[in-house]
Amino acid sequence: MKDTPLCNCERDFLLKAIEEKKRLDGRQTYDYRKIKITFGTDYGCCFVDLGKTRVMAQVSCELVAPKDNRPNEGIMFFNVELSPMASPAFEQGRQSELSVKLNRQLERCLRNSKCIDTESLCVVSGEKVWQIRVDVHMLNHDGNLMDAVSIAAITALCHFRRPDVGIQGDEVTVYSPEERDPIPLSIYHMPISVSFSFFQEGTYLLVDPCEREERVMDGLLMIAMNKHREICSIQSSGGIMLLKEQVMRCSKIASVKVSEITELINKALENDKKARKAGGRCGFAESMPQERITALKKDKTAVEMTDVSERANEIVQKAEALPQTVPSPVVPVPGVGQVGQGPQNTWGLDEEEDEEDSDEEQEEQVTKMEEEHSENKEESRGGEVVEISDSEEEEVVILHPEKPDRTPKNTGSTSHQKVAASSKKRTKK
């Protein structure tokens, strides 16, 4: 799986920030990210955190036959593994160009610089020697892998202890740690790699580039050096031409960074040695209560709690009083939509005109209904209801008068005459 490329906007943003001497994480040009070194429960297991880049190194050993051309020297073997867990760009079981490059640079940095006494690894000349294997696993990739790999490898080698060996005639006996204390490796110096990235044909220089800065850089310079200011290896990549003054400037910066990192490694090794000697928990043992690994341990954050009440009172006094009532939202301009509680939604001028027309029609209907209601009341008052009852037939007839016309005036007499005529017919029957 290939890594997702950067878009042009992000690339231009990064280059513009580098021109203004600004970095994404707020560092200065020559600043390193925070380095954290922790050790595992066993000897030779080391974890290095360089910012968000996380690397694990594990050292192991075994007795093997020596090489024919070097029968009195031990063997050093390095293996860098890039797992998909660190980055989706890495593939499982396939060596990429980056892994080959890291392996070669690590071999130049540690094996070719003769930082370890390989003759002390010989058990029987020409027959048995110790083979020291350093496996480096990438746990998270956030740029500058070479520096993290070199720090993890040399720290794990310094922390490693090989078993003691006894020789009686042709018989070789390997003692366990319970029988005899393990023996540390003979290390002359600690070479550490420092990476420099160049931008815009070498105009701008950054130390310890992160992953996004590596994508937009034009070239990379890696210098491996020890605290004695001795250059163990140097490698340039990216096809950029560097001047002698630039290389000398980078070597001076590297000497300062290497001395600081070497002091940090020595301090971490000393603290681990004291913890193991005191019999306290060290490495993964801190995270294994009741033989179970729990969450990773996090650093404590210091919080000042002395003047909390005073600061809280100041904030409350400076704060503005909250309004008692929330004003209803008002649409400032017709044609603006509004959703939520408040006045009705108005989405245009046409709907407002329709609403006005509908309001006028409703008012007209209300006025008509009121007029009809008043007329009915007048008629009920003007006309009388006549009830005719007969005890023999036990019938009740209610005669409603017809609606009188407003034009003639003698409407009442005609209605009385009709009632009288109908009553006479009823009596004759």
Contents of the next structure:
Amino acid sequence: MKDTPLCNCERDFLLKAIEEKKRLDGRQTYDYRKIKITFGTDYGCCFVDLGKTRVMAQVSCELVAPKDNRPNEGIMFFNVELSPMASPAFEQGRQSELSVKLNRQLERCLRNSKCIDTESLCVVSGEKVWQIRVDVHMLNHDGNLMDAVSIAAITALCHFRRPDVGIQGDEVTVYSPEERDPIPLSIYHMPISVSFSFFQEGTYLLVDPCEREERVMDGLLMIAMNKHREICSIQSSGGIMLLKEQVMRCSKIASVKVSEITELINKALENDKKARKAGGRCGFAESMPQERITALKKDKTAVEMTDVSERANEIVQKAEALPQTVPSPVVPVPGVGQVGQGPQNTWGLDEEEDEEDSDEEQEEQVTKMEEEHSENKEESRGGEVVEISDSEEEEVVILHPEKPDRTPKNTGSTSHQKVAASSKKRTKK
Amino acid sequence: MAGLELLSDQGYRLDGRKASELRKVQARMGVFAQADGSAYLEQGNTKALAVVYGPHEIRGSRSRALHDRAVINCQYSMATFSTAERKRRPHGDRKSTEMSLHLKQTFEAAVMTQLYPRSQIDIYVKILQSDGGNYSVCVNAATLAVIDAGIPMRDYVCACTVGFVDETPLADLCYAEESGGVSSLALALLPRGGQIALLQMDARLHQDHLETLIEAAMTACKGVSKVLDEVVRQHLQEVSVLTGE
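Alternate state requested, the form predicted in complex with its partner chain (shown: the form predicted alone):
Below is the whole assembly, all chains and molecules, this chain first.
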């Protein structure tokens, strides 16, 4: 299924908002959404929430034969899975452009920067090495998948423990976790990707775009860095023209963001370690009974509560007092009654008045018509009028100049006459 | 890699070049009669062939058509004999799919696609011999092919890779240097405005060195653009002689 396109109104609205430095979720231009890291019961399993974007990473390992050209190095394998449950736009089974992009970017971010010591994964040179497999699954897509993927992957790798191996002569023994404590991977540094989106030909820049913002953006720049301010990979995408200054500015912002995120990851890892040591329920299992597994769970949102009661009082005081209550029962006009408390009921009263008015009008019209009839008679008697045409309008026009001297008994104003004439015409038709 | 000395004390590289020296670029335009535009480009030992068809009506599913601009379709492939080890699949693996994506992105930025709504431009690039800098050679070859096809572009798109060794940026890396664990940066530039159409970097590099590296890449790209401009002018001269003008 193709993604539903964004309508022009919404597109314009988003772009206008970005121009005014406002974002849909109230963030500042360089703000990240809330990042939350939770771990599974097993080693090497982690969930990352980036706002509503949610991904899961699972690390696993197995013993395989090494590659011919690297006989004493372990193998790293990365796989990013875009399942249709994250977004209807993701298709099952087919490698889309996005999935290739994410896969390659993750590979470049983690493998090419050599953040993991692959030589320590060698068991028997040229025969057996560990293959570490990182599977990242999208659970919910709300923009900025790459950052969520990179955080999830590196956190899962840090959390992962591989079984210990003993070698005696030619014999290789893999010990179960009960026999010997599993060993963590040796990780040199933690590359974390930070995405920047560009709008309006690169005039506006946002950090951590959400899904809506991603749809209206012109291009994306992904910078992966570690906390030592070393850039591990840069990738621009989308047809935008960047200037060197923009790239430099982005790299500066990225270094700040990366150090924040690294701290967060370390804290999460430490918390998990403590929880495991304490022996209590930890990780993903713990969140199950609290129904926190769904993507659209409600988080507690902080609301400004300091001056709520004062403001409420203020509003009550400023508000207008209710109109006087009337004693019950009330009968304002015959046929209309009111029982109970509350302001006076005006229902039905207006309508009756209107009817009366219209009745009066009709009566007036009738009298005026009679008057006019008499006028006409006078005119014909005077014989001054040359022609009496069929047209009612002309009659009226002729009447005007002669009115003052020939109609002494007509006290009505000229406008009244006009009205009368036209009403006469109406009645005739 | 410890074994290879990428930059000697005298300031020479493995193949005898200076740090900021490009490899020899040789190119020809209009190598195929069938295609709308074609070009062959050699950059040192890396050789690429680019072919452009279009702009033409959308082929395949009509839903891909864009109402306000042309779709650019790129395919990158490597000849099976292009590398030292024979390649099994010329295209379709992750790396070449990614390369196709990058080429597409580069040319979407450079070609004036808004002139051809609801149409498609195909760019096919094949690496005949690979000796480092595949992406940049492809971009340079494709630029010539697009120009040969007469499709308007904002500017030449020139690409170049740059490495960083011993605090010195090395321009236009060859395969030995690329695989030697140098942090390399590929950059596609529209030289006149200094706009970057694509920026890609692998391996670790400290943030402070980024600026010098980008700077070096931009100078290298400008050098390439001069060569390409010369090729285009020479080609036009040859063609106008042939048509008797």
